[in-house]
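This document starts with one chain, in the form predicted alone, laid out as structure tokens.
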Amino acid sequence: MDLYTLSGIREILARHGFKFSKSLGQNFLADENICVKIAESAALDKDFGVLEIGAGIGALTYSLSRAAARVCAVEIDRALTPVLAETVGDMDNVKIVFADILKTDISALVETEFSGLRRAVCANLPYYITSPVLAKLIECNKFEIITVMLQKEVAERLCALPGSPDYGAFSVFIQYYTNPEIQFTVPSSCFVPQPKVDSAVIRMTVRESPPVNVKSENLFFKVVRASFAQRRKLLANGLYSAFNRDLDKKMISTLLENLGFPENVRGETLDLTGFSRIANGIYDILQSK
């Protein structure tokens, strides 16, 4: 069985009549050395129960079942069934659910596939779902470290600093909650069909605790949204666009001012520690009224 040339996937896939699905984003791994540098990316050992999404015809989930002790990987389409059944079938410690990932409950599969383990994800994740799931995955705060390849320009903007053109508001969340890094680039033609662009593995630790100190978590995040909802305008502006219910003009311009940033500042140049500064100045604001 060959999971990692094309002749060999498409012998796979035609011997089970499978057709690939542009609506699901399908486009499978197709390199061993790759699979067996995101498994070891992600820092696994057989202390860890790994959580993959999309499993495709398997090639990842074969490396990551020799690196930890347990897989569960959630995948769509269901017309891969009797693909997985005969590549990872037979492997014990491997699992697969058909199910949809953003209507799982994340929390409960992982209670119920990783007792006892500690655990992480690992994926290869389709691009059109990346921001909302990489947003579950976060939020349910079951893993310590999350492992996923990424379109290369998503993965960038990810690990964004203040300033530059790819930072934004998704850029603040994922820092706020781990610390991303860049492993490596893996290009276009290591998958079948071969994507538009290039790929990236990014390693998100998931911090014990966030970065800074915020009063209202809430709060913090309306914050970062105004901040650039009107980019290269005035964070004044932006701020007044989401706050105008209780706070005028002068006010915010008067706490801008206390905090030390100056009249012309930009969302997009501030760090967590500048978000959560305002952030926090406007809870008391809104506290004191």
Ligand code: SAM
Contents of the next structure:
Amino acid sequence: MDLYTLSGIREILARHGFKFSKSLGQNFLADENICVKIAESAALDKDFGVLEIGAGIGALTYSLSRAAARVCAVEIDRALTPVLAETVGDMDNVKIVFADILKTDISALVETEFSGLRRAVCANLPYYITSPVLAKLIECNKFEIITVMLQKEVAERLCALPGSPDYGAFSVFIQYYTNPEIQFTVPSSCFVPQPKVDSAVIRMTVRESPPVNVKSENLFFKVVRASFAQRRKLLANGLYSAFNRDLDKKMISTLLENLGFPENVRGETLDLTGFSRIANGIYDILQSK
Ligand code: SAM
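Now that the form predicted alone has been shown, please provide the structure of the form predicted in complex with the named molecule.
Everything in the complex follows now, all chains and molecules, and the chain you saw is the first one.
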């Protein structure tokens, strides 16, 4: 069985009558070294249970099963059932669950599958669900490390710093909950079929506590969203649009001035500390009303 060459992959898929689905983001890895490198960069060992999203034909699943104590792979496409039975069916530390990850109760799944183990995620993500899956994985608060391959530009956005055109509300979300680091890039030639863009592997180490002191996370992220909602506008205008029920323009400009921000400050220049100071300032005003 050859999981890692074009001819080997085509042969096994043809034998089971499998047709690629573009809409499910099916670009399968066809490079053994990359699979091993992804599993290595996930910093796994035999104390870990690892959740994979999208097993495909099992190329990465196989490398993960060697690196971790257990692998549970959630795969939406039941047409892959006979393929996966052949490629990873006899590995006793691998379980394939046929389900949509967006509709899966991830907390319940990992409690059942990884009892007594440390928990991580490692996956070559289907591109069309990158943001909702990452948000779900982080919000369930069950994982120590999340290592995923995604489009290179998206990986750069997640790690982007203030002032960069790539910096946005999702960069702040990821950096608030995790420490993201790009591990390496992967050319599109390593996949079958080849996607149009290159990919990158990013490892997000989930923080034990947030890097900044925030009085209300809801309010903090409301401020972040407001700051990026109208990218070219001044921060004061973005805040006014989001909070005009409770704050007038004068209150916002006074708050910014008291915190030492110039009146023409733009949201995209603020780091996590800047956002937290503004959000905490708004929190105090709302509490005092
Ligand atoms: N891990 C394999 C590899 O590296 O070759 C496959 C990766 S491929 C980019 C993404 C996989 O995710 C596909 O097998 C696809 O069927 C599966 N998938 C797509 N949407 C999904 C969803 N909502 N839930 C679970 N799996 C999904």
